[in-house]
Partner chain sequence: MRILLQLSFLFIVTLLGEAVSYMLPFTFPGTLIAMFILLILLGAGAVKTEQLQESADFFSKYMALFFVPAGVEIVENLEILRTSWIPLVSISIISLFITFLAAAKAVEFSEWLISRRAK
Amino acid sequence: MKELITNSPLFGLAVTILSYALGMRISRKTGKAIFNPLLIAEILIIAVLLLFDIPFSAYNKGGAVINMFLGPVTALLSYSIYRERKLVRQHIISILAGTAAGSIASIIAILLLSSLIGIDTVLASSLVPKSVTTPIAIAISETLGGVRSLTVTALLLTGVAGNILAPLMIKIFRVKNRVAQGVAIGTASHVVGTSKALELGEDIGAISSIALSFSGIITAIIAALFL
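In the form predicted alone, the chain whose sequence appeared above, alone:
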């Protein structure tokens, strides 16, 4: 059994799939946004690793297999953009302007808070791309001298927060414009937030998909030129 856990990717795959399936079941049963399937899965996986004293490296052999599909799954979001291409074409300037403003605001907020709290440069560099889709965020973090694991943690927290809070924020701030909703979700909380945007409507999901793409490009340019 120990051999299977430490040397085979099957353990990591099984724990991940079962945890997410349980998270989906709990989410559907409760109907509450706080019971996010991804958040539940993360908590369950961490609990299993701690309870049975299993090293992360052993789990990640299976996690790395799942990670291989991250790029292709992100690329699939282009289908929703294609279906709503007329809407995207009609509002492309607004989408670009909103995404640029959101990306710049996110970076400035991180740098200002890091300075105020006294966070060191390495940690700040790890947090700068927190709102960008994972492959681009990791590349930006490594270029800036950040720590990959910290960046991934920040990405997960940002994405789950966006997924859970997006509908509530839309209500609180009374954002009626569906293009604005999509831009805000995609720019602030990348692919995980975009999955919630798709639930709110295919048009919002399409705008969110293109916003997260622009956000990655804009953040990468700012990191390369100014940071």
Contents of the next structure:
Amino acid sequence: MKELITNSPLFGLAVTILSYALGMRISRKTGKAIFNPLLIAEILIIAVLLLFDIPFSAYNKGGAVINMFLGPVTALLSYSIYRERKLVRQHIISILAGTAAGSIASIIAILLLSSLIGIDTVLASSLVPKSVTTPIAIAISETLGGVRSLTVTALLLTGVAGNILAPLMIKIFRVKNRVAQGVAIGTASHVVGTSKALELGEDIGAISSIALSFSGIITAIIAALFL
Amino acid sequence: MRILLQLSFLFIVTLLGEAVSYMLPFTFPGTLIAMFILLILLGAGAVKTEQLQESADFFSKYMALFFVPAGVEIVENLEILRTSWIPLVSISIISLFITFLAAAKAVEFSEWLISRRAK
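Instead of the form predicted alone shown above, give the structure for the form predicted in complex with the partner chain, please.
Every chain and every other molecule in the complex is listed next, the one we just looked at coming first.
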């Protein structure tokens, strides 16, 4: 009976969508960054899989269907860049400078820290794209030979930490310029951080959402050329 | 009907991106090439933003849903997580600060250069 249910792709589809809906509801009710819908959905699904001893391969029959939509989701990032083209054109040099500096610093920091601590290369490769937007990060992790689920875990952690710590980092690094605040938040902590940027100001949020696409592209190019 | 056409269009663009990625001499994600293709189509005016609006709104509202399966895969790697969570957490947090600082200061520097040249 159990196999009959879990071996259908419908199981993975249903459990994923239901958990995410629950996650969105909890997130909206509490309004706290730590109650991220993606994080809640993952914990719920993993709990179900472990509790009922369901293998990931069974879950992933449905999961893979949802995963297919990463393509359109990534492609549509250019929709938001294009819609904000006035803002992009206005600050293009600063956005390019900031996202390039941030992406390069991020990759160097991760590789240096990884070799310092002495973790294995698979884990290091999984961490390299952890600051960029999720669909791009998953793609980069796969091309680098990383484990994409580790990338998503590090990415969630970075995003939630970035969301919570953004006001503190603005203060201790004395970042007064609003464009700089937006670019830094988007580059360092992708879309989860961007939701905090939107709270700080609509202009900062818009810049942040542009920066997260740019840093994703730059990181992918660096990964393709040098790693 | 509109939404069906938008979805088909987006899947075709993604497929095209994958095809181009396959033909490249180096490894570069096909989904990102699909993103460039769409940007070119929008920039050239071949596709209007209004023609994609419904799908774009839907995917941006529920974007994180599509990341769930990739994240759940961690159950296959719980052992790595158990043995390496300390480096994973510390590297993630330290590099967050470094990335933030580098990006912010680079923007401030470039804005300063621009304002100086304008004078």
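Residue numbers count along the first chain shown, from 1. Everything numeric here is computed off the predicted structure, so don't read it as measured data. Superpose the two forms; the largest set of C-alphas matching within 1.5 Å is the rigid core.
- Between-form comparison between these two forms treats the chain as two rigid units and finds the smaller unit turned 14° relative to the larger, from C-alpha superpositions.
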